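A single chain comes next, written as structure tokens; it is the form predicted alone.
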Amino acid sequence: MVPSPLRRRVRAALVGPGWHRAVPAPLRRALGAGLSLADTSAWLAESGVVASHERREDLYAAVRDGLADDEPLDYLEFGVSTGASLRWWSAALHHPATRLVGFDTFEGLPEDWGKVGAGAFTAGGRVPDIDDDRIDYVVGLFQDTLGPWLETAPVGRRTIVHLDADLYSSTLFVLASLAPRLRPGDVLVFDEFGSVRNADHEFRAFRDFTTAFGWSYEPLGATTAYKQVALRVAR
């Protein structure tokens, strides 16, 4: 069927480059966001997440709470900055032979995260101090180091991937990076899913991924407000 010309006009006027203009920025952005909560809303009840820790460390708990001590484990962290749930994690995992990696370039946002600018929860370029020699730290955009890592990195471990990188960019270029190693069984822990202030953001990729993927999960638990989520990797 041949458009009609009129039907091509309106066509052209809504997807060529002049329609943004009756748009302005600040409304394309708000009603993006609206449109992003309203996707994680749906997405929450669809999934059946619950909302039933109060802070963070008690969900880190539930997670923990739910793994063997007799097994070493790969924690991988994404955005450390001064290295507060690292700490957590460093002193959670008992194991000998557990590897806990956190990924940072340590100065802070690489870009503008909604009205939060780029630099900030910058670490002042220093990696924290945590008394663990399982600890290893890889410094440098995630674009360039992580590629490099999981070329040396032995596979086939357990492992829990703390995604804290808040960044819409830097999420999904984990997740899809660490695709091919992702197994069942696998955690994912995300520190800003439902960020109302950005909700277009870590959810986005997320969701991006899992349907570029095709991944299936299972929820295992959340905070109040959906801010954290932690999610079991079922494929």
Ligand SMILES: C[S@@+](CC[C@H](N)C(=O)[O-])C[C@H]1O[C@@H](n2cnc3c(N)ncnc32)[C@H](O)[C@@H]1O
Second form
Amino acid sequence: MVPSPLRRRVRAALVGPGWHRAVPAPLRRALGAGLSLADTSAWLAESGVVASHERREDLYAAVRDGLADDEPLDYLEFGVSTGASLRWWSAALHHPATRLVGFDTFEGLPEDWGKVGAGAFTAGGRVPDIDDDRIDYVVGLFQDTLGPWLETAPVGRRTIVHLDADLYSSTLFVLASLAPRLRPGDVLVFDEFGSVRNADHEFRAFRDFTTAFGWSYEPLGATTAYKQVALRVAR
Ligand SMILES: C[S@@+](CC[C@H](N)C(=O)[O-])C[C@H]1O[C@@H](n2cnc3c(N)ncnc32)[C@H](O)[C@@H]1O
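What would the structure be for the form predicted in complex with the named molecule, given that what you showed me was the form predicted alone?
In what comes next, the whole complex appears, and the chain from above leads the way.
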């Protein structure tokens, strides 16, 4: 069908390098964040995740208690900073053969996270001082380090992936890179799933990953207002 002149004009106004002037960047961001919150809410209603934990450590403990204590695990943390969460997991995972790997530049966020500027959460370039020789640090941008790490990393263990990099770009990169390694039973823990100020980051990365890769999940739990969410990979 040949489009009418009016249709052609409407199409040219909407699809082309002009429409964005009618919807300036701050408004686009606000609309995007509002829509992401609505998408998060719709996903939560379907998923059956229950926000029954007050603190993130309570959620971590529930995740840990759901895993066998007599089998060595791989715990991969993306976004370590000064090591608050890695320290918790190091103390909570007792098997001597469990491996913990912390990925970070240790120089803070590589780009702005909404109003939180690039460089936030820097650890001054230093890895945390945690007394646990099962921990390895992989220092650098995930985009530079994760591919080479995966080429030599041992596989086959139950894996907990802790996603605490805040950013859409970082979270989506990690999920897509780890996809070939993830197995049913592995666990994903998100730290900013239900972020209000930056709703269009971790949740959106998860949603886009799920859409592209077609995985499904079982809910494990969440903290108040779904800030942190834990899921078990079902397929
Ligand atoms: C919120 S902090 C992590 C907090 C930490 N898990 C805790 O509980 O204290 C986010 C971290 O993600 C790191 N980060 C974000 N994107 C990254 C990327 N693409 N590559 C490497 N590090 C990244 C930042 O350097 C920062 O240290």
